[in-house]
Every structure is written in structure tokens, then in C-alpha cells.
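This document starts with one chain, in the form predicted on its own, laid out as C-alpha cells.
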Amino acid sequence: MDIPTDCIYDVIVGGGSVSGLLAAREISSNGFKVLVLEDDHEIGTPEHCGGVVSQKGLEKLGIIPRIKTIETNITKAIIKSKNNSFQINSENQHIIVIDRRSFDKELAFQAQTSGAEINTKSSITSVNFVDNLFSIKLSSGKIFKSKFFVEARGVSHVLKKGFRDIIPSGQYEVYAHWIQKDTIEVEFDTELYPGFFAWIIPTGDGKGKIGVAGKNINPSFTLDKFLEKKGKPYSIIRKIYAPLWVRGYIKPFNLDRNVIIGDAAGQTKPTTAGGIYSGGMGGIFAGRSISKSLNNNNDCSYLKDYQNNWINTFGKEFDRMLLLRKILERLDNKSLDKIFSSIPAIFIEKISLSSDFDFHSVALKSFLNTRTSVNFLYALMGNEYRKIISDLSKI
């Protein structure tokens, strides 16, 4: 069957989300042919993301905000176990939330202005490379054909491969009177929310988006009882369920001209899951090295590029948050009860006014290297602790 020369780019991403519109705009203003497949009605819809991110981190991905794509500021994030707590202050570190999506529509706009388009409830069902092209079929029976197609359609992805290590998690949005605009909270609770953690990101004064997640928990049930235990009056306006990876990236990015990025390559932080900017960074680094093989007559040699630059750039980071998160995962509440009433204030203000949001490792490196932190988890863990501190150095 003839495909319409219309229905022919040089690259096709399917996935409208950052990662996959920063390709789209990478791509698109070196003046190749882009197509955005979006399963969903609307660009920026659902909202998984809880939206925190550095302002530093949004200009290395060439993205001033609007206005009123700004949430609000985040001057100081509260740090809870069951029975204790630490206040970090981050003004310095000049960290927003943002209205994903009215930020992913600004996205949408760079990527359609630099010559990209983008297709709103268009549902991949097959993906097939034939005769030297992607034939990408949808499920309203359309096909579409393309050189190189990016895959960008998070997790999901990530399960079709076969990995099940992934964590349920839920998010509402809330308003409620005791959600300060400007302080995110963070809740570790080792029965409750295994293996992670419940949050409140605010979005305003008296609004905010309260999530848990954790291993095998049933995040509804989980966040009632959380919000019941911070206390009535609430209204909940909206609720999202998605499943988290927190594993970290997954090679290769890219087999052959079927390029990964974002959530489906797993460059989602192992701590907590975000990936505004490590994914936003791999649909970057995706998109010039996909430009660089389509002026070399599709050279696929040019996207080792993609992979190399993204793992010098997070690589690092992502080895560290996983070795701490072995760490982690092994502590009961007891066990976090007594590291956290024993951090020292000098280090709690060292981390307030040198720690880089979106390289954050270092600070929890040095968390973990308190004296007391060493002492209890040495005793804890044993061996397993020092070759874990011993691997951490060597990252």
C-alpha cells in the first residue's frame, strides 16, 4: 500500500511529553520533517509529575517559564521519619513549581514553531521497521512512516520490556489549609509507604499535590488514611495513579534508528523518581544526535553520541542514588528514627546552602557519612555498608 508523501517524516516521536517535545524541537529546528504522536486528548495531560524543579535546571533545557506556568517557590522542604524531623532551607537554590500542563504546552508551542507537528488521541499500536522505514500504525488504522522513530512514552515502555520492579504510586490534588505555598514535605514511613515515601508539593496557599508510593501498597486506600491523618477540612479536586521506576537507565538508548528517551530509558532519578531535567536532557542530546545521523545519510555511528553524553552528564549522579537507595531500602523506621535525630545542624545548613537540586547525591552521600549515620548502619549492614560507602567513593 502507497503512505501519502504527508504521512512520510524523517522522524517520528511517540510521546508528547518533555522528553519527547524537546526532541521534537531539537530535531525539527536543524529542518527535518517531525511528527509527535500524543495517546493522549491533550499535551500535558495526565499530570504524574509533581512538578519541582530548579530554575537553573529549566535553562540548561532552553526554557524560561512563563509566569503563570509558576507555581510557586519553594523556600524550605521538611524532612520527616515517624517520630522526627529536619528542616532544609533552599532559598539559594532557587527551586519552582510548575502547572505541568501549561508547561508542557509552552514546549509544544517551541517544538511546533520550530516546524515540528503534533497529534493529539493518535494511539500507536505497532511500530515496525520495513523496507529501510518505520511504518507506525495507529489504532485509528492511519500509518505513518518515518527514518527514525524516538520512543517516548515512559513507563509503559519500560514495562513491555518485561521489567516489573515498579513502584505504584497516587497523587491528588488537594486544598487544604495546612499546605504552606512555599515548604514541600517529605513523609518516609518504612510500613507505610515501603521502599519510598508520601510528599506534599504545594501549588499555591492552601492547594498542593499530596502522593504516596511504595512498594505492593494500594495508593488510594494509602493517601485516604494520609490525608486523614493531616486533618479535616479538605477537598480533593483531582486524583492520578501511575506506576514509578526508580531502577535507573537502562541501555542501550537506542537499537539502531529506534531511539529511547525520557521515563522509557529510565532516566527518572532512583530517589525520587523525577526526571524533568535528566529526561528533558536525553530528548536534547536524543534529537542533535539524530540530527547529526539524518545530514549523514542516517549514519546511525552519530548516536552513540546521545548515550554517551547523557551518561557523562547523569551517569555519575544516577550509580550514586542507586547505591544509596540499596542503603535506604534495608532501614526500618527505627533505624531512620535514630539517623535523623542525630544529624548535626552544621550539616543540615551545609546542605541548605551548597546542595545543587538537581545533583543531589553529594548531599546524601554526606548524610550517610555522619558518624553516627556510619556507626548505626555499619553495625546494621555490616560489610555490605563499607563496600557500598567504598563503591560510592570510587563513583
Ligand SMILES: Cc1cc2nc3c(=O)[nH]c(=O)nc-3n(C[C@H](O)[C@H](O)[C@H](O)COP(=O)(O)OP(=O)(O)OC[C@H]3O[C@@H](n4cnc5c(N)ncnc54)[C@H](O)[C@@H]3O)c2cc1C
Second form
Amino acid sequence: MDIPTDCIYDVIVGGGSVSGLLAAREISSNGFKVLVLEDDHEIGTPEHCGGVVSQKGLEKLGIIPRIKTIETNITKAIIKSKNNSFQINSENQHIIVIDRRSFDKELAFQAQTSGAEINTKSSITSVNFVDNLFSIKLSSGKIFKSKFFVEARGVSHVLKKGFRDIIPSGQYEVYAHWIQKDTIEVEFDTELYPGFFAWIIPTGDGKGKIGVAGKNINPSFTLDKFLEKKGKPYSIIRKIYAPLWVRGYIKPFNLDRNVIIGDAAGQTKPTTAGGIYSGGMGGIFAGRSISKSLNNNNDCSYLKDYQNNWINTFGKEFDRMLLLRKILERLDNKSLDKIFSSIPAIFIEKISLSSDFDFHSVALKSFLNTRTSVNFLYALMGNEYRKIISDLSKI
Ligand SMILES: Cc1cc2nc3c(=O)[nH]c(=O)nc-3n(C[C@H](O)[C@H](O)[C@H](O)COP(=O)(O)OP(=O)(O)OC[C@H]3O[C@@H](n4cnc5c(N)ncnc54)[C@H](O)[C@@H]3O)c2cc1C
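Alt. form predicted in complex with this ligand, vs. the form predicted on its own above:
What follows is the entire complex, opening with the chain shown before.
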């Protein structure tokens, strides 16, 4: 079947969220013909994100969000174990909560004004490489062709590749008097949220996103319990459920001209599953490399730069986070309580002043390296802890 020439592109991006739209912006701003195909009927909707991000991270993505996209500024975080808690002052880190519905549309507008086309309600059902071109088929039966395909379809792609080690999560938008507009709350409970935590992300005074994630949990049941504990009255105005990937980046980032970015490449932080900045940079690095390849007769060797640049920027940080995750996954509530109660105030002050939201593994590492923690974790984990700490010092 002949495909009309207006259905043939330099690059087709599957998935119109943060990583896909940034890749599209980058490639089209270099003068290439780009089409973004998005399954959902509206860019940014349904929102499946807490929206917590640093202003510094957004600047690196080349975005100054509009005032209406910023929901609130975060100045403190309360971190809780079952029976203890401490508070970090995060004023220096300029952390904001963004409305992804509005943010993703800003990215779409940037991509479009750079020359990209975006189509919503376009569900890709197959991607094949035939006669030197990708053939992208939609559920409607329509076919588009391109020289490069960018895979930005999120965690669904990770699942499709056969990785099963994902964490179920749920997040409700809630109105409740106990939500403070400048405070994030994170609650660890290894029985209720194994391997992860519950969170309160404010979007204003009295409103926010309440979430839970944990290995093998039922997010709906767990969230209901969490809300019950926080106390009535509250109203749930929206519910979403989505899988999280916390096992690190998945190499290789490209198979010839099929380039994988964002959540689809596992570019989410192994500690918090945050991926706006790290996945967004994936889109930008990939976009630059694809543009170079296109400028050089589709030479795929330029795509190596994408993987190298991303790993040079985030690789060590992700490796450290994975080791720290190993420790956290071994702790029970009693151990966490003990560690939380032993953190010296001076240490918390230091973290408040010096830690970096986007590269927080150093803060976490020193947190687990306070004297009581070391003695305690060594007693708990023995040589395994010594090995992890030794591996961490090599990264
Ligand atoms: C509950 C929750 C809270 C989070 N909170 C934060 C946070 O506070 N801060 C942070 O930095 N990160 C957070 N994240 C992670 C963040 O949302 C992701 O890392 C980020 O959205 C990844 O962007 P992406 O473009 O790689 O993929 P996604 O945002 O997953 O987008 C993939 C896109 O592909 C589309 N798609 C899927 N299949 C098809 C198909 N067949 N055809 C066409 N299109 C398709 C989808 O509709 C979707 O739009 C959170 C994630 C979850 C689940």
C-alpha cells in the first residue's frame, strides 16, 4: 500500500508526555519533520504524577513554567517512620509542585512552535521496520512512516518488554484541612508500603495529592486506610492508579533507529520514582543525537552520544540510589524508628542547607552513615551492609 508523502516523517514519537514532547521539541527545532502520536484524548490528561520538581531541573529542561502551572512552593518536608519523624527545611532547593495537565500542554506548545505536529487519540498498535522505514500503525488502521521511531510510551513499554518488577501505586486528589500548602509529607511503614512510602503533596492550602505505593499492595485499599488515619472530613475528587518503575535505567537506550526515552527506558529515580527531570533530559539528549544522525545520512553511531550523555549525567546517582534502595528494602519498622530517632539535629540542618533535590543520594548516604545508623545497620545486615557501603564509596 502506498503511503501519502504527508504521512512520512523524519521522526515519529510514540507518547506525548514530558520525555516525548521534549524530544519532539529538540528534533523539530533542528528543522526535521516530527510527528507525536498520543493515545489519550488530551495532552497532560489523565495526570498521573505528583508534579514535584526543582526549578533548577526545569531550567535545565529549558522551561520556565507559567504562573498558573505552578500550584505551590515547597519549603519543608516532614519524613515519618511509624513512631518518629523529622523535618527538612527545603527552602534553598526551590522545589515546586506543577500541574502536569497544564505543564505538558506548555511542552506541547513549545514542540509545536518548533515545528512538530501532535496528534491525540492516536493509539499505536504496532511498530515495524520495513524497507528502511518505520511503519507505525494506529488502532484506527491509519499508517505513518518515519526514518526514526522514539519510544516514549512510559512504563507500559517496560512491562511490554517483560520486566515484571514494578510497584503498584495510587494517588487521589483530595480536599482536606490537614494539607498545608508548603509541606510535603512522606511516611514510611514497611508493612503498609513495602519498598516505598505514602505521600502528601500539596497543591494549595487544604488540597493536594495523596498517594501510596508498595510491593504487592492494593493501592485503593491502602489509600482508604491512610485517609481514614488522617481523619475526616475530606473529599476525594479524583483517583488514579499507575505502576512505578524503581529498578534503574534499562540499557541499551536504542536499537538502531528505535530510540527509547523517559519512563520507557527506566529513567525514573530508584528512590522516589520521580522522572520529570531525568526522563525529560532523556528526551533532550535523544533529540540532539537523532538530529545529528539525520544530519549525517541517518548514521546511527551518533545515537551512542544519547546513552553516554544520559549515563554521564545520571548514571552514578542512579547506581547509588539502587544501592540505598537495597538497604531500605531490608529495614523493618523497628529499624526505621531506631534510625529516625538517632539522627542528630545538626545533621538535619546540614541536609536542609546543602542537599540537591535532583541528586539526593549523597544526602541519603550520609543519613545512613551517621554513627548510630552504621552500628545499627551493621548489626542488622552484617557484611552485606559493609559491602553496600564499600560499593557506594566506589561510585
Ligand atoms: C503516582 C505518580 C506520581 C509521580 N510523581 C512524580 C513527581 O512528583 N515528580 C516527578 O518528577 N515524577 C513523578 N512521577 C513520574 C513521572 O510522572 C514520569 O516519570 C513522567 O511522566 C515520565 O514521562 P514519560 O514521557 O517518560 O512517560 P509518561 O508520562 O508515562 O507518558 C507516556 C505517554 O505515552 C502514551 N501512550 C501509552 N501507550 C501509547 C500508545 N499505544 N500509543 C500512543 N501513546 C501511548 C501515554 O498515554 C502517555 O501520555 C510520578 C509517577 C506516578 C505514577
